[in-house]
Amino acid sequence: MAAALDFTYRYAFPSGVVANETGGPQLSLATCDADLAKPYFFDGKLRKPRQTGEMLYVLSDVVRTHFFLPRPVILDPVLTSNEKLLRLEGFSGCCGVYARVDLPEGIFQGNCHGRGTTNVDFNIDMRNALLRLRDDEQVEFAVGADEVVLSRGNQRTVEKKVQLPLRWIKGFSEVQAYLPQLEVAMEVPAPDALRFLRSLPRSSVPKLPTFAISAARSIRPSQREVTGAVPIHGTHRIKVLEPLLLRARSLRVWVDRASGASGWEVRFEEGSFFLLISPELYRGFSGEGQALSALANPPGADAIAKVRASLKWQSELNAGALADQLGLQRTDVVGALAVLGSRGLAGFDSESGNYFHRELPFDLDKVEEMQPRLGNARKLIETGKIALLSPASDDAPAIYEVAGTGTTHRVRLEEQGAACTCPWFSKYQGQRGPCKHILAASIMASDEEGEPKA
């Protein structure tokens, strides 16, 4: 069985959609943070309550999917609030699949009471509500324990004991490696988009990859290759963007050449829904390792120290403004983000190019001890099995010696990119981050010459 945490949810209340004073439906958000406490973000009206309905619901199903094997749902998504905006995250059982809802203050009426992040509860009862909202209706949103639904005799406390995979800790960490890699690659009006995924093949288990192709302002699927091409590996994992284009301005393509993950956003005149896929059907986000540069080379812990206590709950976080703040260097600032980044303190917005804000409700504080690669690493230094065999120059790479079993493995550390003999470098070829025996040259690197290398 994968390895598992266990926490409690505790909820207030059932989410739902309840009358409020006046006859009218309420939207109320139940949540749980980390010390079972039931916070209070935000209360108001919706002004587009089924396009909100629709987004919130979608992003339901995907956390309750596993895409390519069925297992429980166990999961709940992550709400995130602050003066700007509400933002709810969460995986997909597999982890193959990052979704985030953005609702800007403009989508509400109304005003947030508190900056914080915190799990949200979407239960049957909920998720069948939020299809029954409209835009004739005059329907009020509130996050937490809201006054009218504790007046009215509905507060109760509601324990669900899980299970919380580490899989899906490690996959908010790694995801933050991905989304600063996108570029844009193409945006095509709401209808061409939603003919495009109604065109896709249905089949779970594609043998080859499908490719997205832009063709004169419009995009098409298609089974070969050609330049600029998306490949998606696994079509239904976009087709639940399907009941959004129908009230959608725009679908934005986005891709990450080097790996092969893309993110689909489904673009409206006041918010939107993001949908990071991994490069391949049966890959996790969790299992990816492309946090571990990061966590193997980060910036003095000083520059950490000081970004860390500079976040408060900032929709935006601009390294080079943060730099001049706080007197650091640009690199080290986004450095330090990437750090806090993988351990769930901070998300990345592709459109904006920056970091936000926003704490995971677990505990953290080990997260680098689910990384055994890392682990590994180190101990191959504490051990002696790693030696530098030549140095850098300005016409060779540095290259170090690695013992293995039965074998001695050669990693080079050049700029465009570190190699090593071993047979998991072999098959990867750095697609799923470094192997333990880069980390451990990188380390050694970086402790020699007083910063990273890798």
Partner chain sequence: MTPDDLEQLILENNDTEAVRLAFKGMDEKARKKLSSTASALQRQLWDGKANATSSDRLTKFLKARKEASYTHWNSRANSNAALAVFAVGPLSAVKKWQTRPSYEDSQVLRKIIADRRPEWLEDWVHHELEQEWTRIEFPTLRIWIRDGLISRPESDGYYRLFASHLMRTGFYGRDKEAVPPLSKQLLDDPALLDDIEWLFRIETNAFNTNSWLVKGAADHYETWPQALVKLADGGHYDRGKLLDLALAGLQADIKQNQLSGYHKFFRLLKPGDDQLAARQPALVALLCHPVGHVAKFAIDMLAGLEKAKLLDDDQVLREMPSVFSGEGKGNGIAALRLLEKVARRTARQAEGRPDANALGAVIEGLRHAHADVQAKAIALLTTYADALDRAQWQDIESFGAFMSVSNRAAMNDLLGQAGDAIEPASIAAAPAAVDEAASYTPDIRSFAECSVLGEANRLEPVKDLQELIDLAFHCAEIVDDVDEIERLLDGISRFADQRPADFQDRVNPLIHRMSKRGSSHNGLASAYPGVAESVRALVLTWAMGELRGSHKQELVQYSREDAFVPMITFLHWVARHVHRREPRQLLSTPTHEGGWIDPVVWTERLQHLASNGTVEDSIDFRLSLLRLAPDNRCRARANAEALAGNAGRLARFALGGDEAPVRNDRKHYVSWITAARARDPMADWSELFEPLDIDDPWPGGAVPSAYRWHSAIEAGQHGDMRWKTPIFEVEVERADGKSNAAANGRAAFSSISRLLGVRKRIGWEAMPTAAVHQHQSKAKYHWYGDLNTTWVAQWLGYIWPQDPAFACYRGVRKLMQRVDDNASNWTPAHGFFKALFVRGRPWGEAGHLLLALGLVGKDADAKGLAVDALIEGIETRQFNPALFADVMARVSAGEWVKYNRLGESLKQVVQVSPVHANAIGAALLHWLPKFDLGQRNAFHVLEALVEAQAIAPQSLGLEARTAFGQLSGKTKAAKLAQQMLA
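Next up, the form predicted in complex with its partner chain, please; the one we just looked at was the form predicted alone.
There are no partners or other molecules in what follows, just the one chain.
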């Protein structure tokens, strides 16, 4: 399997802050989708230019950073447009930090010309200009450009040839499996949050995870995991939020206790900036296997197809309503959305608790192939290396034997969770998703006969 895909971002013009016809500033984001079309989604005015500029600046910080290697990459963010919301999502070069900017209606006024998802050009000139947007200016805002403007052909086109690492695409897709698991751990006023971020180490960094703990309605860092603590591995990853907190309302901290991933949501009067960091600095979201359980036992193909057909760039996909509409069980709809999310076809908004439709503008067929652990699990079944040792009974779990390297592992499928004797499971205890042995056992268990599939 190739480690990266050759990909070319082609934009009709470079994004930037330019002077409009009246001489005022205009923030123009250039667009380009997977089919190399250049959609025109929006034009209007920004009601909060400074806040928007700062949010996009921090987003650019994330997408141009590899958080543990000095390897600068700029893998452009993707923007999803509909009438209610503009969403920009970015993913760091190290695949361990996901950032999302939510720009609701209150932040801009203007016309939505279309729904869809597109890459948007981020470049250094635009980045330099973003911090100079001021609220006392009338700043125009456009996502894409209309045919008339493009047909003039007087703009410099932009082509950026990049190597998109497959694990980057996979991580970008799979991050959606974490978001539904998040729960709110704490919310603190912006000044306290700023003080907290400033207190995090800059130069001499800890090897152990740091924890954010709630202290007298505020927040402070700690090296101890106490009840309610939120783990942070790689504190510099959340320090990128600092510039946003000067003008924000609060910081809401989310955590997925099972995996150790945490979400950091800077909330403004209108709009928010959401940052999700992986459980460890050196572990990106790809390969974490959080989506594997859903993929190993997906709802029926019909259910997935029906749900997929109903996707129309909605900013919220209510599973209950969708189930009623499609005549499916709610659990099937949730399962189908999880599968579609892992394929890059839906995102999840923890705030609303709902998925939203967007399609990552890459060759997503490859994403399907990038689940080696699931593939290995299926291979174990195909090669007959797994066998049911004893079926589940009232007082005993089902036990499977799986041939491993030099030994035979045992998998127990219990109601409170599966367990395996392999080193992977023994070390992580399921925190990094099920091992291939558990996946194989659960696939077999879903088969009525408990026999390996041909």
